[in-house]
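In structure tokens, one chain follows: the form predicted on its own.
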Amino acid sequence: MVKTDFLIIGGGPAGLSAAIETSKRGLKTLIVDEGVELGGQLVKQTHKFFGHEGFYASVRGFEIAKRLISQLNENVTIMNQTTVTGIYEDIITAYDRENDLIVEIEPKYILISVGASERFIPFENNHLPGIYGAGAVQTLMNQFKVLPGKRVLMVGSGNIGLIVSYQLLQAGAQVKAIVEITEKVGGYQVHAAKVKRLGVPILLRHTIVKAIGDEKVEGAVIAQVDEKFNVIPGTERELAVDVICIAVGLVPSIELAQMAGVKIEYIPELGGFVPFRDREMRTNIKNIFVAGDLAGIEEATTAMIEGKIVGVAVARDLTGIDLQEDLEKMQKELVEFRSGPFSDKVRKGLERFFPQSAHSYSKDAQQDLGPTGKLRPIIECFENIPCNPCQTSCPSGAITVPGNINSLPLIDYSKCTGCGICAMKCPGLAIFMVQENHQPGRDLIVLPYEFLPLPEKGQKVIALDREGREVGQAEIVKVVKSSNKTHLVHLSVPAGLAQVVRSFRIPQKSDSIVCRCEEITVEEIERAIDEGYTDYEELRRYLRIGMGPCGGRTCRVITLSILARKTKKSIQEIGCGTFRPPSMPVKFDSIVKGEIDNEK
């Protein structure tokens, strides 16, 4: 029998955030989870939080856990890889997989905080070996540095389905589509530019209609949706992929709340069947409180804020402590954070439970790009979303998010000097510095990076846009690292282009021969006339091209195309090269002999 003051079922954020607040005041506190790690989702969480300094905004949620556990002290007991497996009138047990036995638990007062489950959707052949939830991707990929594929078709836009995207990406996997089944990106815009800025498309009114294979995926096929979701006929085409990632949604794990006899309720905005709970997290028992996506579908931020709400409460019942003003400051702090239009939805459902509020947040963007030739900071963040590191990490007060914290940030470019912390502080890596004319011909533009490895001044690359099209060639002039792995590339462009270029790709390696007889790769052929030589005689000494036994058969045209490429010319203005004798590949030895029987 294991006796307590306050037991934690889910070492997430908000159990996390929670057992902060309770053993700080003393309590003895139990912390139960399955993981092997305490952290929940945060622990297999790579990219940046957005919100405010308070709650970590610009640390990456990994990160974030290794902080709030450092803050347990010695009143917080934890049992890892342990599954609570019933609540009873008077007892709880839970099993320890680790020993394999069964624990009894007798707590004061218990927060569920167990999360959600992914939400799945059938369709023809979702059994197959290599369909995952989201989730489960992050899990192999961040966690436990396991690739579950190489190319990946996700299905869903919403946050969660943008951020694995860009993940996946990171780790080297190609995506090849995102499918969002209705007329609208579920997730925030800036999650959506940094794929779509890499070439991923999103397809809007599509869906996945069937996986293809055997004995795992080896394709998928996708389908345009009606204004009903139907699929329409004759639209299918299939993709060759190898994963199938279904973003979709999550669904509260409400078994645990159910079986402790919390009054459930089902309300859609806040992600399906919820526990009842008021505005201190408190369920209809007096002792059970919930918080986190159990209580619904929302932020690890507000995840946390609730656990604190919980925390608070559970100390003020148990020391009798006046604790009211700090449950108040997180209680202003969860309305300020939902003051949003993404929150929307989640007040419309907890207006079942109790009144909600709203501060006002101004929602025009800046239309002023600053003054042309200074390196200033561009802003493409339109969404009112609840951030502000941009604000809190200018040393010279340029940027401003005036009011709430989900308004517009607005720049003051009297006072900026183009230091870039503000791209590099960003979590949605929406902010780039330009400099038009940096160099005659030239501008410049300074793009957030995350991708290993990272490019080497002077290096040549493909600049793209907004939507990965290519627009031309660039060189990268500066690559300045940071500690928090949001590095600035300086890249400079043809002239025109800094406010169209947002991304950029390295070129990559070519394994594809030209020359058969010499094994020259195309690489080296179009290295070759970077350099200068741009004649088809020219690179046939340079380089051997068409001097193997072939003669240049193979190889020619296949030479010729590339140089018209690169240089711009036609086919016919280059010319096709001058044929010499021998025609064929003849032996030095017949040669002799045909002389010798011709003297002869």
Given for the second form:
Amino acid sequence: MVKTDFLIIGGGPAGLSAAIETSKRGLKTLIVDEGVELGGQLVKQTHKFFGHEGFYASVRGFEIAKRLISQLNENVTIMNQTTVTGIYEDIITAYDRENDLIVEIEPKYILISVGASERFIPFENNHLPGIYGAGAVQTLMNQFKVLPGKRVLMVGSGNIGLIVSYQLLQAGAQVKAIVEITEKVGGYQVHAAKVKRLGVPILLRHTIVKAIGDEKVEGAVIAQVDEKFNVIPGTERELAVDVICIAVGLVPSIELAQMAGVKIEYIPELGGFVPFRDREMRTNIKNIFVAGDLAGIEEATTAMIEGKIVGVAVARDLTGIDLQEDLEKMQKELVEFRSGPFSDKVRKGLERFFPQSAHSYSKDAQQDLGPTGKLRPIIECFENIPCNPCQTSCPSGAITVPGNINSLPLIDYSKCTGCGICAMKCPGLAIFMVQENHQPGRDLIVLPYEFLPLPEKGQKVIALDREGREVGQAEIVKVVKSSNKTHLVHLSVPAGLAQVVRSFRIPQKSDSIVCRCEEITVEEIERAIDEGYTDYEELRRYLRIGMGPCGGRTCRVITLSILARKTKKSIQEIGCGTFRPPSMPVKFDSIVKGEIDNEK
Amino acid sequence: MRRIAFHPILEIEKPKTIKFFFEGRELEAFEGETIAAALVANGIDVFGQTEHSRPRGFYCAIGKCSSCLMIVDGVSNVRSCITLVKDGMQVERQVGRGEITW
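I would like to compare: after the form predicted on its own, may I see the structure of the form predicted in complex with the partner chain?
Starting with the chain above, the whole complex follows.
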């Protein structure tokens, strides 16, 4: 039997935030968590969070998990790999998988913050291995650094579908398409823009019809749908993919709350069946609280605020200390976060539990693009989302998010020094820097970049527009590395493209064949030279370049020029190599026949 | 190989490697990863079969969907997605509901 003041079921953003509040006020706090490490779904979030500094805006999710865990003190006990199996009137039971036994827990107060599970959808062959919830793919690639496949179809364009698509690209996979059954992208425009400018098509009014494969996914059939979401016959087409990723929403995990006697209501705006709770996140049972996705599908930031509210409320109840001020501060914080248009649904849902209020925010967007010819940021953030790192990171106070955090950012170009910090900090990667005519006939563009390999100064790349279409050639002028891993790449593009280019692609050297007979690429030759094979004859023996049927007629000159460039020698110095007969392949049979003939 | 060799955001550490067995075949895994992650890294996507002989993989990777149940060291219905792989562990595909063990 384990006795504790406060039991937290689920150590994600909500649970950890609650534990920080109770443990720092001296309460014995026990966190029981099913996973192999604490942090919930934060541990697999590699993107920078929206919000403000108080809740780790512009910090990446897995870093937030570490920061939260580091704030737990000696009053906290952690039971990992343990699942709460029952909430009874007098006792809580939990199954400890490591020790293979049931533990009994007797807490004074309980927070259920178990999160949600991934929604599944019916389609033909949806049982096939290779079909994963989007979160599962994130767990594999971002927590365990394993890619389940190379070519992915994403189903659903909500924030999770968009973010996971971007992360798949970062991990080196291809995203063949994102299909969205409605006529509109579900997630934030800034997240959609990130994948679009990398060339990932978002197909609206499309759905998955079936998965192809016997033992595992080998492809998918997608099709267009009508206004009633019925497949339009004849629009089906096949995609060659080995992973199908389902990102169609989450379902609150209400099992424990319901068995504990918490009142459950059906509120589609909050994700379906959800537990009743009041402004303090207390359910209809005095000592049971809920927070995070279980209380309504939302974001990790609101989960952290909710968790803090619970922690403060529990501490007040158990210690008798007046914490009203702390509590109200957090509640106000939640109201402000939820006042934007993306929270309309959540507010409507919560209205069922208690009256909702919202602060007004500004919809005024930046009108002018600033003084042409000056190096300056262009902020492409046109949706009211709760976020302000552009404002708080600007050292010269040029950017403001007026009043409410959901307001659109405005920039005073007369104060801007063109330092680029905002572009590096923006969680939506929606700030670009431009300078027209930085050289005669050339515009400069600075792009936030989170991919490997980083391009090098002087490298020629292919410039892409907001839709990922090729719009010309660009040259890398400078790469500013950042410790937050959002690097700033400076590109020089033909004049007139400053407001067009928003992305670039590094031409794949591995696709450039030098030796057609033996299929040797530029990259392979360069690597061999780097390894020390700096002589043409050595390269031939090492790579077989020039030793195919053509005898080097096609590749010799290219190979010699690559060698000359890499070794900084002239082609004259390197020489043309040695030629030996036969100059064209000849059958042994012909030689033998010829010899016999010649002897006659 | 499905292990990510380099990543623009995440540090790729080189954890200690251990050996485990899948269907009697010796495979390599990293200490601290789940059975599911180790199997996927080794190119194995089929974790079992349903009662009606459909191949079964896993869906959620966080212990909720229960599609990842496998036979681990002779015990059926182990959630391979939230169970750490251990040195010498014997992992087998499960068919249907598996055997009940006491």
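Throughout, rigid core stands for the largest set of C-alpha atoms superposing within 1.5 Å between the two forms. Numbering follows the first chain given and starts at 1. Owing to the predicted nature of the structure, the values given are computational and were not obtained by experimental measurement.
Novice: Does residue 70 show a Cα shift reaching 2 Å between these two forms after rigid-core superposition?
Specialist: No; that C-alpha moves by less than 2 Å between these two forms.
Novice: Core-aligned, is the CA shift for residue 575 between these two forms 2 angstroms or more?
Specialist: Yes; residue 575 is a residue whose C-alpha shifts (by 2 Å or more) between these two forms when the cores are overlaid.
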